[in-house]
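For reference, the chain that follows is the form predicted on its own, supplied as structure tokens.
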Amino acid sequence: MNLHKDIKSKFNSDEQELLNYAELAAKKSYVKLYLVGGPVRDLLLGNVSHDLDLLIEGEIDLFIAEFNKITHSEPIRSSQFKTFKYKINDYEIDIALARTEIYQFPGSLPDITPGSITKDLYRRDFTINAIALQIFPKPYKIIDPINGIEEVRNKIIKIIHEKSFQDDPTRIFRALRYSTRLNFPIDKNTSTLINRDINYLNTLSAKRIINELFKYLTEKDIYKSLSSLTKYDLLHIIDRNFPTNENFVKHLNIFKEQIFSITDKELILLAILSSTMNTNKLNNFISRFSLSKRISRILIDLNKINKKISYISFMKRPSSIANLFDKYDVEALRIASIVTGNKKFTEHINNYLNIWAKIKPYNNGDEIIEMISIDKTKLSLIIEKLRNAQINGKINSKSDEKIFLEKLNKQLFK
């Protein structure tokens, strides 16, 4: 197979490019690089790809200086690993130091030297993402010492050796989310080093873990992802206190209907992994992973919220929903109605974002207190039956406005 020519054809003339400008800044620095991992893995599967990840072999600063010059930009963001994260006219490439790694307890960060290629991707963490592609120097070669090819064609997640697990956890994150990704049953024995490792999980910080559970709203199909984690039992060894496999499957439904920003699908996750939690059980959670005073005060809400799903549904009188609404962050409430399975609830809280949270006197407050000739302490108290009255629906223009509150006035004041 032709790698170099699937290149041309797989990336658009942009990637092609900045595929340039790297062969240059190696040339230019006497340096190796390679195409490496998902890239060339996906270009064997016939895949369009559009990922640019870059591996050097030799001085990578001297490379980085290089490229910098050409490409007239720097790093957007860079790692004591040696890897580099670049975005130019919206395109990502990562660039990496050839490395090898060592470990030196379970779930902990890898210390690393300058490594090999061959070295390099004998640290990686599945067969398939062991494969590079040498791009500079000229001639084009595959360098595939795992025979990452094979399983390819296979079509098969396979570890690389038996401690992988043990040395990063996240793996099996990656394991179950390539599985899906792909539609690549995961190796007998992988599965199997997976069931005898899966308590290393445990050894991972709170933030590695959120931020693998994140990856998998990046994936084509979230449900389908997410779903994945319910393999192994994975959610409970993270936190006993998640809903039940059947439960969490049950929430994921709502991937497969609706389209929502990044921040929502991360908000949404967070709701549905805390739904069955209590007051204590939900904080542990935030302080364990260390979530933001914002995102704690939507879901601290969401479990208030959750708690009189079914009082509020069957309220009757709008003011009363508004009344109680108010009390609560209006993203915990917008969360509430796309998590939540009560259509009664839903359509209280639709109405209350799009239509009562908005209400406002016809009348402001200067010309309320002129109209009646009342105190401005007691301003609030006017504004607030005037909000009621519009949300029930008894006032309904200026003139009813004043009605009201000359009826009110008296009934009050007088």
Ligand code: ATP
Contents of the next structure:
Amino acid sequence: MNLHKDIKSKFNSDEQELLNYAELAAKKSYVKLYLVGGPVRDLLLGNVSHDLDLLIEGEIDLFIAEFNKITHSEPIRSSQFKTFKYKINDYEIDIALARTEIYQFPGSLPDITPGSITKDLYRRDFTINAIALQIFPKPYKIIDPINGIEEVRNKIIKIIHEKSFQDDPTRIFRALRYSTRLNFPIDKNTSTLINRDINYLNTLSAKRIINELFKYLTEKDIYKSLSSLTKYDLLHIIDRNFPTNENFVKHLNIFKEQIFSITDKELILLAILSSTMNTNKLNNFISRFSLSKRISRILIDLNKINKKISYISFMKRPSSIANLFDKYDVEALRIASIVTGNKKFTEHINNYLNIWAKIKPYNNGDEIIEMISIDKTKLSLIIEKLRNAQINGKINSKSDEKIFLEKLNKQLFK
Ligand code: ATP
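Same protein, the form predicted in complex with this ligand this time rather than the form predicted on its own?
Let us now look at the entire complex, which starts with that chain.
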């Protein structure tokens, strides 16, 4: 491939238009403008990228003011590190100041100072991401101080310096993610360094770890991407209570087709990661990763349901099953119905979710009170009995319900 030749023609018309706006803003604010990282790499590979990562050398605030004016838009997010995110049409545009980073200690967030484009490229994760395209001043020019183009050609994931994983162990997650996404192997020395530095993952906060894991869920092929976490004994190093590689893959296979496309992906991943934990370990997992109340409730319920699967599968009376399931979060039941290989249990959950949970008495509360003149405090007990009778198939119409109510009234209150 001739990577330098006619690079401009490789952009589609939307990208070209956005770049023209950025170019104009750069001209007006007297800054230098570069396209960097993923989009340049993808451009060289002929892949479509829906991100534009722009880098500024100069007064970024002036550039941003001009860019806002020209595009009639505002950043959807900005940070104290002078990074700005826009969403324009279908494109995410990240704009940042070229910078140098210094890591005070392994796993820490870096101290940042403004720097040149070359310095910025040296702080990046992998050589294939360390290529820039100068957009302004013209003409377009590739900046490739680390021979990234060569590595794109060689299709390899290679870090930029020997201490890269020690500075930022999240790059271990990133290496595997890029390797799977692009189908590029990890370079031999980089792989040796991952093995050498893998325990630096322990220097990362739980929040950073979970964020990295969640990024796997944004990949196109989530299954393939998550499967790569079985390499380097990564799961076990993050948390020794995570499932074995074998169990992890077994669970991934169960969820493979159905769920990643339809449900809360983060929840499914957390359910898989906690699938082999006992109550104590689950509680530790919840507090270590500061999981939200809702997610915690679902995982705890799922854990309880899993322990009762064989007992539930032998239950016969529909109302008893429904009353038991009422205690659990619906999402936990849904996940349990996918995870279990037990046919009877799945049948119960499907009946519950599709039929029993939706059943309500034919008459409303006021009608019931009027019909059998009972005290309001007794209403919930009556409604529960009506619902159970309906679930068990003893009431099939409003008139059935009336007869049932009269009998019940005599039995209970007369
Ligand atoms: P892409 O590389 O396709 O943009 P992505 O959207 O997953 O993939 P981001 O996390 O948005 O990537 O990162 C954008 C760029 O920022 C990367 O190409 C990389 O050069 C740089 N980068 C991101 N995280 C790190 C890191 N931890 N260390 C060094 N460089 C990083």
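These figures come from a predicted structure and were not determined experimentally. Residue numbers count along the first chain shown, from 1. We call the rigid core the largest set of C-alpha positions that still match within 1.5 Å between the two forms.
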**Item:** Core superposition between these two forms, C-alpha change of residue 88 at least 2 Å
**Value:** yes
**C-alpha of residue 31 off by 2 Å or more between these two forms on rigid core** = no
